[in-house]
Structure formats: C-alpha cells, structure tokens
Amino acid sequence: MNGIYGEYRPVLENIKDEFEKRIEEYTQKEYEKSGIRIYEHLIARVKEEESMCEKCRRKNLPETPESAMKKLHDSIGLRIVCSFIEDIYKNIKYIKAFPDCKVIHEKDYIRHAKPNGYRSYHMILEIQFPCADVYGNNPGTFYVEIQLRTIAMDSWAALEHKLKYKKNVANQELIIAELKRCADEMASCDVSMQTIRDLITETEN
C-alpha cells in the first residue's frame, strides 16, 4: 500500500475533479441567468500524505486509510473565493442542492467572526460516490471540506497564516492587534462593495 491513502488515492482525486465540475457547472447557469460570475477563483486539492499523517499523529490516530478518510474529513478540500458577500451564500445554496450530499456540519464565521477577526463559511460534506470505501460499502461514503471566501478574507487568511506559524515574532501582541483592526476594516469594506453592487443592480433593472 503506498501512502496512508492507499489504492483510494485515485478515487479521491476522481471526487475533487466532479466537485469542481459540478461548480463549475452551476456557475455557468448563474451567469447565463444573471450575467454574474459567482465565484472569482476556485482551488481544489486533496491533502498532501504528509500532511494527513502529520494530523493523524496531532490526533493521536493510527496513519490509516480509515483514519484519513473516515475519522478526519479534510482528505479533499476545496476554497471558492468570491468578489462579494452575496454570492458566498449563493454558491452554499446550490451546494446545499447536491442531491447525492449531506451537509454534515456548518460554521458562518462571516456573520460570527472569530475573536481573532478571521472570516470564511466553512462547510464538511458527506458525500455518496460509486466506489467501494474503506468499509467495502459501494456507493462508498466519502467527506469534502469547502471554504467559502470573499477575494478580501482570503488575503487575510493567508497573512494570518504565515505569520501564525513564524517563530520568535517581535511585537506579536501588536500585530494581532492591527491584524484584527485590519480584519474588521476589510470586512466593513466587503459590505460596502456589496451595497454598491445591489445599487447598480437596482439601476439596471
């Protein structure tokens, strides 16, 4: 067996290729609709084997393919960054409307942002799919973790992230203070766009 994913590794990246078309897809009919791209930009990756045995170990798992596919639900994961708010909750709608999906836990950290200021809606799939899983059930049960993002957390998140993982940072109770401040000031200005937006709408119709 190669790789704590084992033989499922290919079956894994089959599941991310059909989320993304499926994205795809549903972004197509919105802007045939509404002349409206939904989404900006859209990565899509299953988790690198170190990584997942790094998680493991943390979680204090054995490094199985039970263990990265059943116990944890990050093996594929993916993060659609949006231009405005709006159209986070309309890309959730149509997730949501998966029919061979249930959506297994949810957390809106874009209205309830984290004491820190991060912000993003997260969502872990269940997802039905024609291929045997790690408990021989076919269609297997697989787990597909979305991030949902505007263009302005995304660059936040990713600032936030180098700088929590840096070691021996001078003045770090500042920089979580002004990355706070920064947090909520480009949150602020995603509402404003979104207002714009809705205007120019409403004058257009």
Given for the second form:
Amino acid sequence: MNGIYGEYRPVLENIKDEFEKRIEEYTQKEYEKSGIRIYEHLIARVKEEESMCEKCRRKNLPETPESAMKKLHDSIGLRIVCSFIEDIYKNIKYIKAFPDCKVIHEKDYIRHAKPNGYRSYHMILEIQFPCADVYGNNPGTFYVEIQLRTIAMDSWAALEHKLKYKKNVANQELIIAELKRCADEMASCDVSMQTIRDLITETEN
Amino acid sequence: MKILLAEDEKDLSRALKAILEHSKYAVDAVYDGQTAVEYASENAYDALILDIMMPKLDGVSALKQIRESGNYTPALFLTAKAEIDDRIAGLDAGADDYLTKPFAMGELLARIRSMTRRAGTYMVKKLKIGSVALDTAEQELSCENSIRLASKETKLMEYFMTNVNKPLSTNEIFNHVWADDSQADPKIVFMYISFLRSKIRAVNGDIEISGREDETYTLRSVTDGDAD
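Please could you give me the other form, the form predicted in complex with the partner chain, since above is the form predicted on its own?
Expanding to the full complex; the earlier chain stays at the top.
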C-alpha cells in the first residue's frame, strides 16, 4: 500500500515546488518594478494522506488516487498571505497569467464576505504538467487550490478555525457575534491601511 | 456653523444676520416659509431659526415639511405672539426651542449654542441611502458586507446621509464633524472622505461620494448596478 496518492506523491510535491518557485519569481519581478513585496508569506503543502482519506469518506468517495487527485481538488494547496488588500489582486493577476493553468473555480470572499465575517480569495487551478496523471494522460491534468488573504484575515481565520473544531465552547453565540464584529473591524483596518498607502503613493507621484 | 434664518421683518433679519455673523456663524437669510423649505432641502445647516408668522408658508408648516423630508437639524422658533397655542404647535411640529419677541440677543446666542451642542443625541440611529445602512450606535456600515467605522468616520457618514444630494464644502464638513477638535487640520477631511469611499466599496455599496480634494463633496446613490 502506497497511501492514497500512490505513485503520484512525488509529482504532487514537484507541482507544489513549481508553484512556490513561480510565485517567488513574479514577486521578485514586481518588487524590482514597484518596491513592494506583494506577498508577506506563503504556505504550500500536499494534503496529509490521513486527512485526504477522511475527506473521501466524508464525501462518500472510494479512497483511491483518482478520488484524491481528480474528484477532489485540494491535494495541492497554497495559502498566500499579503500585507495589503490590493496585493492580493496583484497576485491573482499574475497567477491567472500562468500559460499552462486554467482557473476552474474562484470565489471572492473579500468583496463578498461570508455571513460569519470570513474574508479570503479562493481559486482552484487546473494545470497541465509534464507527467502522467491517473488517467495515463501525459502531460497530465492536476489541480491546485489557492487561498489568498491579508495578515488580518489570516489571524481571524485561524481563530475561527479553532472555534469550529472545538465542542462545548462557553457562550458560543456571544463568541460568534463578537468574532463577526472583529472581522468587520479588521476589514476596516485593512481598507484604511490600503487607503493610506494609496494616498502616500499618490503624493509620491 | 451655518444657520438658516427665516424672518420676514427685513430690519430684524438684517440685525440678526449681522450679530450672528459677528459670532462667527454663516447665515442664509430668507423671508418666507416656502423659501426656507427650499433652502433647507438644498443646503446643510447646523441650526434653523424660524419666525412663525411669515408670507407664503408659515413657520410651523415650513418646519413640518422640513422634518417630513428626514431633516432633523435643530430648530428654534421666534414669535411675536406669546400665545401658548403657537408655542405648542411649533414644538409639536419638530422645533427644539422657541423665543418670544422681544428677546435679548445674548439669550438667542446661548440657545443656539445649547441646541447645536445637543444635536444628534435624539437623532435617528439607523440611516439608509440606497441599499447602504449606517447604524450610528454600532458604528457599522452595511450593504452586502458589513464593516466597522471609526467614530469620526461615523459622524462624517451620518452628516452625508442626512444631507444626501447636497453639496457640502470641505469647510462645512470640517466645522461640523471636527467642531470639538481644536488640534485638527482641514486637510483631514479629504483623508476621511477617502476612508469612507473605500469602505463604501468594501461593502459593495450603491452610493458614492463625488468631489475632489479641498472642493465640495456630495453623497448620491448610483443606480447603474455594482459600484465596482
């Protein structure tokens, strides 16, 4: 037994590394142009086999490489954390310009926040990679999930995640309401910081 | 601070205008109730001073119309008649105070100061223009999303929403919103307009604040769909 990714595990690692490399490349290019590092930090991972199996069970899918890499789209995941809101949209522009990738799904939870206050930009990419996939196609088709958010959105999401997986939290409703208020306050700071940066840049030019 | 003075006795109006201006108020003088309603719908005032007996439209009816349009600017009646019925009708029409003629100028000025100090304490706490709502108690701006506002941002947004479609000069805004802050610089107005513009966009609001730095600004609803 090779685990749920079977012989494809190294390919997934390669694709993950390739994305990290590309993101660093365009960030460097953008930095030379504008003096701004458009991401603050980056987390890239191949989903743990155990949690991939658990997800298959939850979705009533057989625990096979096909389920993990074709039916589900988050075997490779990246989270790009930025200092400013506009940096997120710059990253998206660069990512959409990757010639071998196609966006098959995207959701802007920054402009359209979830009712609980969650804000982030989600996209799923389909990439043609020069390795065979589970269907024997070469180049094969693989999927990458990317989440983009500001530092404030990231710390909020981490706290919200903690709440979601904890049972029997005291005053749960109150905490949910206060967490929503925090999300709106942090969004306010993100927007104000962006506006101040714009005002400073306008003065420079 | 800007005052609308509606008084049909030309001599009294001239004297009041001179004294108010001497006390650093900007004054628009009109001479009948109908013109008072028009001025109140086109300009933003910090206080209204209305005579009761006026041609075209009396002061009580004029204030009723002003209040019905959602305008809660503090208002004071001047009346020659010391009759109780007039005072009751005036207060019930939405006046905050009254003075019977003849009155001492010092008392009028003190009553204006008292009235403008209290302004906003009894105000509607939930305002809505287009699909954008402002809850001044919660300092929350909401449309598709919701976002928190700082205290001065809330005050500025409230000023715009209670004076929708009216051009507001940088000076008027500064004097109204930053009246209690002697350290502030009028340059701050444009910065806060910029904050509000971004926050209106962040909630996907269907309203906009038009106008350029140091000029006049107007809040309007935009009808052509998404403000993006």
